[in-house]
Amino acid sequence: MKLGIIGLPSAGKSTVFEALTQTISMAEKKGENRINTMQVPDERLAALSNMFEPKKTIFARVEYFLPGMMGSLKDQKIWTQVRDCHALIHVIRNFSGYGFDEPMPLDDFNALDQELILADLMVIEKRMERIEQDRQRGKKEYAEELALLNQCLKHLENEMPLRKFPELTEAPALKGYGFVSAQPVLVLFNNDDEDDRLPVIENLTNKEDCMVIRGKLEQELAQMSAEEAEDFLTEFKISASATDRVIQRSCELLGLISFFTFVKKEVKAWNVKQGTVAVDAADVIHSDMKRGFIRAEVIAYNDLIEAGSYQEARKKGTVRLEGKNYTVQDGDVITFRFNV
């Protein structure tokens, strides 16, 4: 899972990036792309590790990406860099301070959203020009793609981001476009230190997936020792770190669930889209597993914990065999049987 952090200048993108990734600002790298990988917290994986005692416990990962040059939003290179992200975190300034005007979250959101729309418009218009040139040379195999592009164009010209039309942008003929306005967006209000409230803004908080971060406060928290952080969390009534909260919301935004695998040396968590069938979950691990898929040996996490061991779960009959079209459930512990 890769999340791109975007926002207008002075929104606090670097501060948020450092809060989420628990990194320290490096002045000499200002303006450069920054990327950091974090574990997806999951208490269930820790419990499975205690049960199986593997040599390795491997959490699912989330990658945060901060484009270095977001001052010039008209530069298409910025949007090219985030086209391969699974979702975008749109940081919006919702704090005051010396040298700052009063925050205007809705205006800021709309301003950047329009840049996403414009970036996709430019991609579509260039592609349609190439298609027309090819058609003039006698090529006629673009009918479906052109029809879909015209639908996208209509929505964009009406100032509607393509994320509102997932059934359109997920069409196979549009695979590879990486429309930035089609990516799911988590709106992250960057609040003052003392303000943990989500603002109520018509046409924003009622239409988009929104949450709050006190960026500067949580940046400081991310750089503290565990002992220091405990008092800090209590004083400012923070129940979980920004990293944990944002990862959880990002998984929800993307419709991700977790399943687990175990072998003698390794217990591992995997993220897949809700609704993924067993054979496709096997493919996430290795293409050979999908190609040679036979059966999936499945047990629900709660059933395994209740049994106390895999052997006991077998005796109780809660371990079952499922076929390739079984829909994987959140918390499933799966052993894939395959032969290639």
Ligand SMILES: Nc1nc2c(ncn2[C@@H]2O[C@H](COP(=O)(O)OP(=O)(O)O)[C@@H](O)[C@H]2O)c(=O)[nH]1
Second form
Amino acid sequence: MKLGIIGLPSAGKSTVFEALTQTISMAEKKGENRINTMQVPDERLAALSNMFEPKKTIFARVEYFLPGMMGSLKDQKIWTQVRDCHALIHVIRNFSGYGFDEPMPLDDFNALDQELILADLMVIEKRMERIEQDRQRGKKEYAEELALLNQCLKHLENEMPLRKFPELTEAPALKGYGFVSAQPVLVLFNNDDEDDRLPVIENLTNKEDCMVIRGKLEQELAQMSAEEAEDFLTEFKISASATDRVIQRSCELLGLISFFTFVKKEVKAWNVKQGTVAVDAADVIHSDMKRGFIRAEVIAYNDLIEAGSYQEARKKGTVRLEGKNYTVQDGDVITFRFNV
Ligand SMILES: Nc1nc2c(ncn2[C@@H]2O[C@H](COP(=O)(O)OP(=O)(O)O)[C@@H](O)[C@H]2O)c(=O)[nH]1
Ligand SMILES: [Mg+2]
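Having looked at the form predicted on its own, could you now put up the form predicted in complex with the ligand?
Every chain and every other molecule in the complex is listed next, the one we just looked at coming first.
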């Protein structure tokens, strides 16, 4: 899962990036991209690791990407760079002081959302010009693509981001576009240290996925030892660090579930979209597994824990054989049988 961090200048993007990735600022260079991966925390994986005692326990990972160009929003390069992200985290300034004006979260949100809309408009206009040239030269017809693009255009011209029209942007003819206004967005209010409430803002908190982070506080937290952090969490009444909360919300936003695999050496967690069938889950691991897919041996996490061991579960009959079209469930422990 790749998450792009965007926001207006001074919203606290760098601060939030450091909080989420538990990195320390190495004098960030202007214009330079920052990227870092973190584990997707999952207690079930630890329990499985206890059971199987593998050499390695491998968590699913999330990649945070902070484009370095965010100071110049009109530069289309930023938007090209975030196009392959699975979701965007839109950081909004909700703190004041230190020479900052009163925060204006709704205005800020809309200002950046308009940039996303503009970026997509430009992509569509360019493509349409191209299609027109091709048509004049008697090349193939693009009737369907054009019709879909026109629908997108209409929404964008009405200042509506394309994420409000998933059935449209998921059409096969539009798959390759990677519209930035179509990407799922998690709105992250960057609050002052003392304030952990989600502001209620009509037209924003009721329309978008929103959550709060106290960026500066969490950035400090991210740099503490586990011991120091514990005191700090209690003092500021933080239930879990921002890292965990943001990852969890991002998974929810994207409709991701986890399944687990084990071989002698390693127990591993994988993220897939809800509704993924067994053969496509196998593909996430290796394309050979999809090609040569025979069966999936599946047990629900809870059944396995209850049985105490894989052998016991087998005896109890809770290990099932499933076919290609079995819909993977969150927590499934799967062994793929394949032959290539
Ligand atoms: N009070 C307060 N200040 C913050 C917070 N987050 C960031 N800042 C300050 O705001 C300024 C801009 O933050 P920065 O992360 O560089 O913003 P960016 O331009 O979006 O990357 C810096 O001086 C930060 O220390 C916060 O949550 N609370
Ligand atoms: Mg910055």
